[in-house]
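Only one chain is shown below, in structure tokens, and it's the form predicted alone.
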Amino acid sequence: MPTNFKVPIFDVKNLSYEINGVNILSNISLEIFNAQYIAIIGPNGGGKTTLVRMLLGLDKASSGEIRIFGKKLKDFKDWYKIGYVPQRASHVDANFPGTVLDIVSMGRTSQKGFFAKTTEEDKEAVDSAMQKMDIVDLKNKMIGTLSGGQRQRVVCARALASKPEVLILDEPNTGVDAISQNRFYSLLKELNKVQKITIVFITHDVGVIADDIARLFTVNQKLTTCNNPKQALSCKEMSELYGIDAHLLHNHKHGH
């Protein structure tokens, strides 16, 4: 069932990060509740990786604090919960030994290990993440020998084979033609829309931002967040986040 929306997901107080006496973000606070879409943008080294990282308990504030489904990062155990899919995840090597059901499979371990036996109950929930990315075809073939858009749906269904409530996804699109682009973004509409899953997407190209994004959060050492991403930021706010004369596509369709 999904959780309470009333309790944030995320819920982030006055986080900081510094390495080398560099400060890499800045006093951020956000929640990010239940069935929500959300877009991370921000300029390349503005820190949004940085900032994914500590959410998922991979890089350790410097001060401030994480809460994840009401409970203290330090005290929470669920991570089946929290589909990621980090950057570059679609690079494969095409030697790489494994067909996409083997992938897919991949999923399962972050509840059960990898030498637990499997169960129906596993089968059917890759089968379910096979079918929401719409890989079911492709199931026999060999990851190494796919499309580069072929390849994003794989990495995108070993994370939701979990049955997360919450998919992450940093900068999924680097190196995925256009049309493959357009494709994955409807399959995240639905998965958001239809499956209730929390969308969170992260990306520094202001142009890939989709229509049915309801909130956006923009992070260059400081977060700023916009509930009205088509109307609340002008191209002088865009300019001073990444520093350079930019525009925000308000009626963007999914295409360059």
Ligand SMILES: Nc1ncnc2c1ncn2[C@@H]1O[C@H](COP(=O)(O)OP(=O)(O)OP(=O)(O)O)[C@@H](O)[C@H]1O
Given for the second form:
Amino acid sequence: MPTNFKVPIFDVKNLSYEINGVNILSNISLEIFNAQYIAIIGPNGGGKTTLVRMLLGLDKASSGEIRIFGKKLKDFKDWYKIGYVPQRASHVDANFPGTVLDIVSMGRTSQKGFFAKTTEEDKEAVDSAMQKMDIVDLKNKMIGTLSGGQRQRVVCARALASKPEVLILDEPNTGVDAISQNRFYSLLKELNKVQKITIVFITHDVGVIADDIARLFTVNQKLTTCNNPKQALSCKEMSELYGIDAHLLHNHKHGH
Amino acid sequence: MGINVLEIFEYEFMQRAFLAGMIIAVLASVSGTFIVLRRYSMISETLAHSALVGVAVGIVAGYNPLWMAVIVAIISAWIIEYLRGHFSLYSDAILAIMLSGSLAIAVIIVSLGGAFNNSLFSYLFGSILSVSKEDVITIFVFGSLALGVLLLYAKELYFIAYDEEVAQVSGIKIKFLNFLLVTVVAIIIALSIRVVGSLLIGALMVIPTISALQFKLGFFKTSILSLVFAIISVACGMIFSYYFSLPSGATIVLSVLSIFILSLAVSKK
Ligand SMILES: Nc1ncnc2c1ncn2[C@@H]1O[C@H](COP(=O)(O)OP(=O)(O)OP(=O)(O)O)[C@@H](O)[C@H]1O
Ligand SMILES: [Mg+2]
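Compare with the form predicted alone: the form predicted together with this ligand:
The next block holds the full complex; its first chain is the one shown before.
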């Protein structure tokens, strides 16, 4: 890919993270370029969530450097460019006073100035996000009354409503039914191909999207990059590190 | 007593008390909504006790107790936020420590100053008789300021209440807004102790929102309902306070409790 001369969106060098002397991540270096679709896989506890939390400044690295859009993490200000769907985002207080519309509209909050009214553009962005996630019917329902999978779709819609340039999704599909999942995969593909949105997608279901993604990262304390995900199984380091879940990739091959 | 409820407005002190009470109802319910959603209800109790230190200083040293209460409550709020941010203490433990610490200091100041009297009693439980014109002006000026700030940042505060980390990642200034919220709450609590009393203001901040939440409505409707509950409670509480010569804080809290019980009954049907 002739992107090497461009400034990467995420540029990570020698990143390490430890808690109470235990190494969670060691010596991670990676570059993610504009309009790339990246999948991150790895066993439970491998450190995937920790890695993206550090990229977003939610956890502080023990050592190493992170640059976003060329800026040091602490100097980066344009957070509105990034949409984030955390793992287990669907766990909300059953009594939380918010309709689906209220929650999706939060996606527009950070782009508002003082006393700013809801503009046509905001409404349009919120509507289109709800359409994409197929939750228009649920618009006026209370978030606490929805099922786990429905809530997960609401949370994704909120991230889309902010019209991000970069989408970071931490297992957003947990509890989402197969039909909606497939819709979601097509949506991600479209966002990436048509709107050139950069996507970082943590998933255990990489077989299905192997054709869509540009690169595959495997995280299990260390990071392994595979530039040709379709032949992921033939990446030697990958199968060594990730042998346990390699059947996911197998399934994909059988499916073809 | 229903016959001539209006007679109470013939007295100037009642007009003042009512005006102050209505402003406080609005302030307490709007700020209370954010506090409850952040699961930070206990901070209102703690700040109310810190405000007492200000009252004590005011009474003993001869400054305006309301002003002193505002200042000390704000300082206390900042200390709490600082401790929360810089030490990995449990935040409810911090609140408990600050609460008893403040009360101890207030009691010592009052004892040394020989000021255990009715005036102090009115700051503990609220009094409709003691609201001066100066108090009304102070409550109005600081109250408008506090309400303005809350409304200015309502969307951001709502987002933070829903999911602090996602709000942070979307570029919302979490630290600044957390400080701002506790500062505003400190001001509102200090202003309220004239009418509601420092031992009872916590209830007026929290219960209207908790009652409104029972109806499972969206954010806007919940805020409005909470506001209506607070206004009704304060109005009823003051009327009862007048007719039965009871401390207004106590009658207001009993009114708001009745509304809570009714809300539970109606919404669980
Ligand atoms: N606050 C914490 N204190 C101690 N250890 C932690 C903490 N947070 C995470 N860890 C540890 O860090 C490791 C990586 O966790 P992380 O959540 O990043 O894994 P993951 O790859 O996202 O797993 P999953 O697939 O289950 O989501 C785990 O071993 C976990 O026990
Ligand atoms: Mg995880």
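Since this is a predicted model, take the numbers as computed values, not measurements. Residue numbers count along the first chain shown, from 1. Take the two forms, find the largest set of C-alpha atoms that superpose within 1.5 Å, and that set is the rigid core.
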Handout entry: Asp137 C-alpha shift between these two forms of 2 Å or more, rigid core reference
Key = yes
Problem - Rigid-core frame, C-alpha of Ser147, shift of 2 angstroms or more between these two forms - result: yes
Practice task
Return yes or no for Thr99: a CA shift of at least 2 Å between these two forms, with the rigid core superposed?
Solution key: yes
